[in-house]
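Take a look at this single chain, the form predicted alone, given in structure tokens.
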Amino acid sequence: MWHSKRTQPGGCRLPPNRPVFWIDCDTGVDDALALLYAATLGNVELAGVSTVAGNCPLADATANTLAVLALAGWHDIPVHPGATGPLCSGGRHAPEVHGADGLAGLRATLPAPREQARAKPAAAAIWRACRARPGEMTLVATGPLTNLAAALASDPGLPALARQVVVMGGAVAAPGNVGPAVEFNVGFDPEAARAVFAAPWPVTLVPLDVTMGVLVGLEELRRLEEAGRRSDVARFSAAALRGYMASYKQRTGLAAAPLHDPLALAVAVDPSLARATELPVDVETRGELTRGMVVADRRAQRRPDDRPHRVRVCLEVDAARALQLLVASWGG
């Protein structure tokens, strides 16, 4: 398990190279189960999480991630609730998929965490957090990316800080998932995210074009209820991912899910899981049928127009291995 500070229980030294992580998030039932995936990792530190609005009001996803963390067993995780919304307009909560406490109606299930969230809001504690241990820090943004934009308003300082940036977003050669062309997290504050893709940090983007090759099936499904006689973490990915399957299965025809956020965990921790292309990449704001499509010129010649910064693409997936690792992660 990950543990807040700089040494383990009895008080043993963390490695010296122990990456630090933070995680943003708008916790729905994906980042749940993204961050029991990360509960179960032994080989990195989590410094804090933050919530923003996105699959749920910011009240919902702040007390959703509280509650998975107090199912981990995590009590001492700062978590700092941040934006209500977008930076401009727009952004329409996803109930149909994620149920209406944003937890598959599971959220009264689990138990009742032992702290509350911190007063401090999640731009500033994401600033801090860097500023404390500079070139350290990896941010993992599962959500829409207001938080990290707007921390980056306050400080255009912040990329040199952190260490890199991954985000769960963006539909480049697939097909969207609330629009023909556009992705829920990237749609949902357009602005928010050509900020961060245009920062001078090392970002990996994690879209549906590996994400949608991930998907949880029946069987794997079997083994989670299986487990979940003994554990309360296989029960709670099991009852969650029956929901979430359901939701996919009337919108799509298939009896599986993707596994969006923990995918994008899963390469933070080990990019070996994914092949990443640089590519200049932007974000259209303003289109009738197109705000919030992400646009990767994926041309092989350097043009006078492209981005001074790149970011790193992920287009293919150990889809295989990148499954039987989360679903282990969970019990099943």
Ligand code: RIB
Second form
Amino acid sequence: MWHSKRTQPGGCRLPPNRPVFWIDCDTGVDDALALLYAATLGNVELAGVSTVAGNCPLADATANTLAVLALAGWHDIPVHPGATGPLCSGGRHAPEVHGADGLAGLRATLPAPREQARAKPAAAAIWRACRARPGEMTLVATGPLTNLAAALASDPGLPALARQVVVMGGAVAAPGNVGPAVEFNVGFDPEAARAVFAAPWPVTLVPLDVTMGVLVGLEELRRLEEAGRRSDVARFSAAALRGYMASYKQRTGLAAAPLHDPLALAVAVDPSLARATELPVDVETRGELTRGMVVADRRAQRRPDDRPHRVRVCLEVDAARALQLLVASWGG
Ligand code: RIB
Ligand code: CA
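Show the same protein again, this time as the form predicted in complex with the ligand rather than the form predicted alone.
All chains and molecules follow, beginning with the one already shown.
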């Protein structure tokens, strides 16, 4: 059995003016690893977590989030369930990647969380949190953007209140993972992604172009399994990654596990991990073959009617440094 333990240094004075984060996730395996990484960050405050349907149905994403926060010893983080599906149409879960429960089949082996999900729905929780801390909140989205789009619709003043938005999603020059040019999160809810990218707030996009470069391999897995003899977080991380890696190998032949969501959070914490370019970004919502494609205008000479608002798109990453700090955060 797993024995949860607090990973946050108990009782230590935390630095004033710490960065304040809110994570919106569709807790599958890599979202869970992002949450476990977050739990080791003594210099960051996690104001709350909201869950969204994506990798798995909303109920599983919420239960997985509560279980992983409990494993990390993080018992006082409010978890707000959000959207059960995309704004419009489509959206297929990914049990073939994340397992039937969304957590590589491991949720039943984790300690029962003490916390319950909160009654306030995600969209209201997000904008209220930003209104309570104007200019402070970094919103990190590691799933479909349905909750953030709903929060924008509820409170059009939200962009002026959030400090920034960091999104794991899209594929700009890289191939997609649910279609030739479509990445899962944006492909699950293209309308929501379009609304989030078009809103007048600072958005940093962490696309497959960089996340596919941060891969857990057999060596990192072996280190985590060794550490798992002494640490429940390492043991869970190794088991989850082994399942995630197996699904990846089956589909690509590559014995590796891409750290999509942990990298997005790591970039939010330390932007020096990636090199970003400001580009006009939009989302295809009607293409027969390209619905959900992120279209970034990388032309040198741009049209005069260019979109006034640009997104910071991460196109390069210090993969070795990112991989090392993430695996170390899980105990490997
Ligand atoms: O395309 C990868 C993204 O889609 C990750 O966030 C993964 O968890 C899924 O949500
Ligand atoms: Ca995710």
